[in-house]
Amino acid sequence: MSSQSDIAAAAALLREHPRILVACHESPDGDALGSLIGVGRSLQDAGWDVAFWAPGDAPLPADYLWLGLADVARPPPADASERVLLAVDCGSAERLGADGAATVAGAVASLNLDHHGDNTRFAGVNLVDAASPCATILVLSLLRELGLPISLEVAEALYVGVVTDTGRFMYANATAESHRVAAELIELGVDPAEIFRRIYEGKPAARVELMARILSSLELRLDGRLAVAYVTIADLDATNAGEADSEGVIDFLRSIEGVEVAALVRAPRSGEGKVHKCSLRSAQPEIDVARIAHVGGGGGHTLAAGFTVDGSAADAVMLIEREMTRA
């Protein structure tokens, strides 16, 4: 758990420092988004020198572009090694894709400001918090401590890492303290039904029509304990959607009566030969998906997490289905 003394030291090395590199975890979603979003413009507003980065080579999610990440770059700015690395929502140094160990190493100084309890500390100062709900809202302490003003622009992006972050307040980690976060953010000006508009309605007729193809893979396994549904080049190519397009489908497959884990397997349109991504989530607070995909090679909280596999999606599924059994 984060203390005041980390918030506090996070806040001396960006005060020490004009010049931020702020940068998210590969294939972000609206936490990763939120908080690069939120604490980047908070800090460009208050003079600081601030380029953005999210790393992948995938087109970013269409339901965040609202958020203004026109200027969010994909590799890693040439002057990268002249700035502070502010990396938000990453639990991992590789998480930052194939230039994440060495943008980290090459950086001026470092800091890791996360909520994935599998965190490798890998920043120079770590500002991590397992039991936070979200990043946003620790990004969200991170603001007061410097005296930053929140604008609304600001308040809106920390309110989507929020709501996405906590299934719209439905997940287990929908506290009492991402509550009483909204409900600042709603005092600052957010509009909660224009953020829901913004990101669950107005769907492309591409992403319906993918979520249908998607969702006609299903396989009920372990005697139904288990949901997957599988997303492959071919349905991108049929729907001419993007991988981000699959997003939310797995809580289709999570709310399935009976259904202890679900597993999306993505063979990802910019992918070559066998790898495959596989997103877990678990519908049992007792069931920990971050212990099965750190077993892949990847990692997560104990009801979300992902990993990558070199391998078939039968080899993805044969690896969760042997975890779980184990359990």
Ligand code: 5GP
Second form
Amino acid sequence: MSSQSDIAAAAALLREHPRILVACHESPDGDALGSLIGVGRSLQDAGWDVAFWAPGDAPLPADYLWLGLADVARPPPADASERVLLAVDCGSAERLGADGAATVAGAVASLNLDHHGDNTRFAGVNLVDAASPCATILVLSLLRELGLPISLEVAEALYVGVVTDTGRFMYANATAESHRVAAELIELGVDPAEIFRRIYEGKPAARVELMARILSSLELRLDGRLAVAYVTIADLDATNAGEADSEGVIDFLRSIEGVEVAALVRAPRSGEGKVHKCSLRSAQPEIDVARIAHVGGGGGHTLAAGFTVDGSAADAVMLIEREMTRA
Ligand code: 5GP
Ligand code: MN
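After the form predicted on its own, can we look at the form predicted in complex with ligand 5GP?
Up next: the whole complex, starting with the chain shown before.
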């Protein structure tokens, strides 16, 4: 649980340091990129020297390019060690990629702004609140503590985190607070229909073709309690789609009657088929998919988590089945 003192400590650290490296997790989603741009642009507008970093080399998701990601570096910038590292939406230093822990250790100081229940508190200052519906709501608290104005560009970025992490205000974290913050951001000029159009509409046909291929691989296992689907390199090649284009498909798996856990097993381009990334979603609050992800070396939230296996897609499924059938 974050407290007012965590927010004050985070603000104090930023006030003391004019040079910041803001970073989000690998394979960033809307909350990660909304937090990255929201906090980074706001500090930049107020005079901080801000560098942006999104670890990994897979293309950034096209749904969020309109946030203005042109100056987001992929390898960390050369002067990373001269800056305070501000990690957003990262449950652990490893979420910053293979060099994440080293980059945190090498920074002038580090600040961890996150809402994952399994956050490892890896930084010097940890602004962590598992009760926060999304990381961008924590960013908003921090910007308010710093007394910074919220421009329309920043408000839109923060709104993206609220909309995407709450499943468009439909998940358990779509609390009164999520709606209140959304209302505040709308009062600052955010147009929900316009944001919806930018994120969810105008998709290339390849995206829907990829979805069709993924859904046709559906397997119902453990008497229908586990729904699994697969993304192969062949699927990406055949549809000319990118790795990030499978986002959202997992919601269809979870929606099937009787399904308790939905899993989407993806072969990343860089893994040559030996590494598989697995996204997990729980259909019931009492089933904690973060626990399963932890066994696989990953993590996340109770209802949405993920892990990477150094093995085949079948290895990933075996691990999930084993954990789901554990007495
Ligand atoms: P997604 O399935 O959308 O990629 O991720 C769902 C949730 O699980 C997010 O909160 C994300 O941060 C977390 N997550 C996904 N993959 C990993 C992973 O490999 N390690 C950890 N620690 N968390 C992950
Ligand atoms: Mn998040």
